[in-house]
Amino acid sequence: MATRRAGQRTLVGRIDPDVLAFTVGRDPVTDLELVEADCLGSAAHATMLSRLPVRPRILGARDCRRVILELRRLMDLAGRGGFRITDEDQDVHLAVERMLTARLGDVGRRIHTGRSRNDQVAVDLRLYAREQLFGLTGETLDLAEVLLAQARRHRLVPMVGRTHLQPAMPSSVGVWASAHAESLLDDMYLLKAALDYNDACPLGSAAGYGVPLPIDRRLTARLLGFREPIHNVLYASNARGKCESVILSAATQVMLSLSRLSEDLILYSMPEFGYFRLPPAYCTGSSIMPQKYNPDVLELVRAKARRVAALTAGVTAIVNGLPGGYNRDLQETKESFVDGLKTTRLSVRILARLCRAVAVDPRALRAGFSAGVFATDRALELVREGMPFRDAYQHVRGHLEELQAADPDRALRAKTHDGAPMGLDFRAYARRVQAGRRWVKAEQRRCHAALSRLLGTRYPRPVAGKERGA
C-alpha cells in the first residue's frame, strides 16, 4: 500500500511535491525576467492601498514608503543576479511577497490585499513587454539605418535584379539594401501598434471579477505609466495570452524581414556570386576543412525567424478555445513570450553589426549581368519609339544577341521614377527613421518619468555590467 506523502508547504497551502514540480514548471527561471516588473506593479498597488478611503487603513503612508524602499532593494538584487525563486515560492509574485514579509513582517502580509496573481502576472507581462518593445523598436531602426547607409554608399553600383532567383532586370545595390530597410520601417507600424495595444493596465481586476474595496484602478494605471486601465475586469483577465500573441506577431514580422535579408546575404556571398563579402569575424570555421568561413550567424537568424513564428503560433493555439476567466493553460504562454522577444532583439542586434561590416564587390556585381537582363529595358525603348509593347516584346525575344553591348550603368541612369535606382528618396527614409526615434523616445521618457515618480528615484535603475532590457 502506497504511503501518503505530506505536501510541501507554500504560501498558498501544502501541495504534493510531484504536483508542485509539475505545476511550477520553469517559472522559477522564466520569472526572473519579471522581477523588476513585479516590483513596479507592487509599488503601484501599495501606493494605491495607502490612499484607500477606509478605516482602519490597510497600509499607512509610512508603511508604503518602507514597501517601496524594499522593492527598490529587490530590483537592485535582481539586477545583480542575486534574486532567487524557489519551487515553494512557485513564481515571482510569491517570492516577492515572501521577501517583503521577511523584512517588513505584517506590512508584507498586507501587500496582496485586493489583487490576485492573475492581475499581477498580467501587469508584469505588459510592463516587461513595454520595455522590450522600446528596445526592439530602437534596435530595428538601428538596423534600418545601417542598411540605408549601405544603400547610399553603393546606390550607383549595378546589381542584377532577380525573380524566381533567375536574372530579370537591371537594378542596384541601393535598391536591394533600401528594400530591406523599408521592410523594417514598415515593421515599425506593427511594433507601434503592439505598444499601443499593450498600453492598458489590468491591475486591480484581481481574479477577473473585481473586489469589494474602493480601489482606484485609474491611479495604479497612471502610476505605472499606462494610458488607462483595461475597463472590464473580466476582459482584463481574458486579454492575457491575446496580448502576448499580438506582440509576438509583430516580432514575427520583424523576424520575417531578417530572414529574407539573411537568405539574400547567404546567397549573394557564395563564391558563385561573390557580390558581397561577409566579415570573417561573423563567420565560423569548420572542424575539418581549414578554408571554410561559414555564414552561421545568418543561418541561425534564418532558423530563429522560424522559431519565433512557431512560438507565436504556439501562444495563439493555447489561447484559442479557452473559456472566459483565468485558466492555468496560460502559464505555458509565458516562456514562449519571453523567449520570442529576447530572440528577436538578439537577432536584430547581431544582424546590424554584421551588415555594417559587409563589403560590396562592384566588379563581381557588374560581371553578373548577361544580355538577357536588358531585354525588358530594350523592349520599352522600342515602345518609346512607337512600337506596340507586345510587338516590341516579340522582337526582343527573337533578337537577344542585339543586347550584348548593353551597359548596366546606363540602364540604371534611365530609371529615375520614385523608388527606382535613380529615384530613391534617402531623405524620406531618414525622416521615417527620425520620426520613429522621436516617437519611441517620447514614449519611453513618459513611461520612465511615471516610474521614477512612483519609486522616488530615477528609473531605469542602473545595472552594472549588463545591457538594460537585453
Second form
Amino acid sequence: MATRRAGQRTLVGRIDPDVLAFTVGRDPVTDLELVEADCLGSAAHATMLSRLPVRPRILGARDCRRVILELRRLMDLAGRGGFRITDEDQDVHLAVERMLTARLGDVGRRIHTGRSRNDQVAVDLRLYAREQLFGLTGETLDLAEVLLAQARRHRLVPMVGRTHLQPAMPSSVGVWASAHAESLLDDMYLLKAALDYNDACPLGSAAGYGVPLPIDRRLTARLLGFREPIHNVLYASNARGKCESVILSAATQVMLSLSRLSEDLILYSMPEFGYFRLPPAYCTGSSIMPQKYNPDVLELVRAKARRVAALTAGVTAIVNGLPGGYNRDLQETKESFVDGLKTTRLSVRILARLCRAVAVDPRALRAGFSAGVFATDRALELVREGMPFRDAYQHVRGHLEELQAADPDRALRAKTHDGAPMGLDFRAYARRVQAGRRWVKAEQRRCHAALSRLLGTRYPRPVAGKERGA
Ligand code: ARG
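Please supply the corresponding structure for the form predicted together with arginine (the preceding block corresponds to the form predicted on its own).
Entire complex below, previous chain first.
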C-alpha cells in the first residue's frame, strides 16, 4: 500500500503505478523500433555538447568518445534483440539514459543537457522513417521491375481490356502488367516527396522552445545527415505527427497500387477466367475442401491496404485539432506509424515474389475474347473508310450480331500509338526505374556516410552475430 501511494520510482519522479502503466502504454514495445535512432540522436547531441564553447565544459572530448562507444554497444545489443525497456523507463529515451548512466556515471547524467524527450522522439521518428523509406523505395522499384519483366515477356499476349469489369476492347498482358508497374513508378514521386519532407532535423528544439545554451543545431543536423535543422523550435515540435501523416499517406498510395494489382490477380486467376496461374507456394488450401487453392496472400494484401489507409486516417485524426506545442496525444501515433510502414514494406516484398512466379496462360486469355470486344475496332475501321465516327458507331451498334470474332493478335498489332499494346516504351520505363535506384542509392550513401562518421564505425551496424570487436 505504502509503495502504491508513494508511486513507482522513475527517472523523472514517482508516478502512481496505474497511471504509469496507462501513460506508458505500449511504448516499452513500440520504442524498441527506435533504439538505433535514439542512439544516433544521442551520439549527435553528445558530439555537439562536447564542442560547446562554454566553461566548464558540459562534456569533454573524451567523455563524448565514451558516450559514443557505449551507444554503439547499445545499438548492437538492440540488434541482437537484447535491449529492454521497462515501465519505469517509460520509453526508449529514458532507457538509453539509464543505461548510459549505469556504465558512465556522471557522464550519463549530463547527456540530457539542452534537450527534451520531445525533440528526441521527433528526431528518432525521422531517422527511423528515413531508413524505412529508403527500404520501401527500393522494394517498390523491385516490384515495378518484376511487373515490367512480366509485361515485356507477355507483351504480345492478347488480354480482354475491361471497363466496369465488362469486356471492352482488345488489350494485352503487356499493357495490364506495365500499368501496375507505372502506378508504382508514379508512387515514387510521393515517396520522394515524403523523404524530402522528412529531411529536416528537429533536434535542439528541446521541449519546443529552445534552451538558454549556445547549442549548434546546424551541427547536429549535419552529423545526422539531415539537409538542415527545422528552423522554428515550436514548429519542430508541431511537425511531429503531421510528418508521420505525410509519410503514411505516401505509403497508403503504394498500398492502393498493390490492392488493385492484388484484386486483378485474384479475379483473373479464378478458374472462370484462368488467365493467370498463381504460384502454388503463395496459395493455401482448405481444411475441409480438398480441391481448394486460395489466393490468401493477395487477399491479405488487399486487407492490409485498407488497414494502412486506416492507420493513416488514425494518425491524421490524432493530429487534427491538437493545440500547438507537445501533447502526449502524439505518443499514440507512434504504433500506427511503425505498423503502417512495416505492413507496407511486407506487402510490397511478398507481392514482388508472387508476381515473379505468376504464370500466364495465353490460351485462356485468347479464349476470353468475344466478338463484342472488337465492336469499337470495327467502327474505327468504317471511319478509316470515310464514315463519320458517330455513324459508324450507330451502324455497328445496329449490327452487333454481324460482328465476327476477329483475330485478337491482329487487333493488338493495330494499336501502335504511345502506351498502347504495340507502343509501350519499355526503355522509358527502365530509365525511370534506374533513375529511382540511382537517387535512393545516392541519398542512402550520403546519410549512411554521415552516420558512419558520427559513430566512428560503419553504419548500418553489422548484423547480429557478425559484429567486429570493440
Ligand atoms: N513517449 C513519449 C512520446 O512518444 C516521449 C515524449 C514524452 N514527453 C513528455 N513531455 N511527456 O511522445
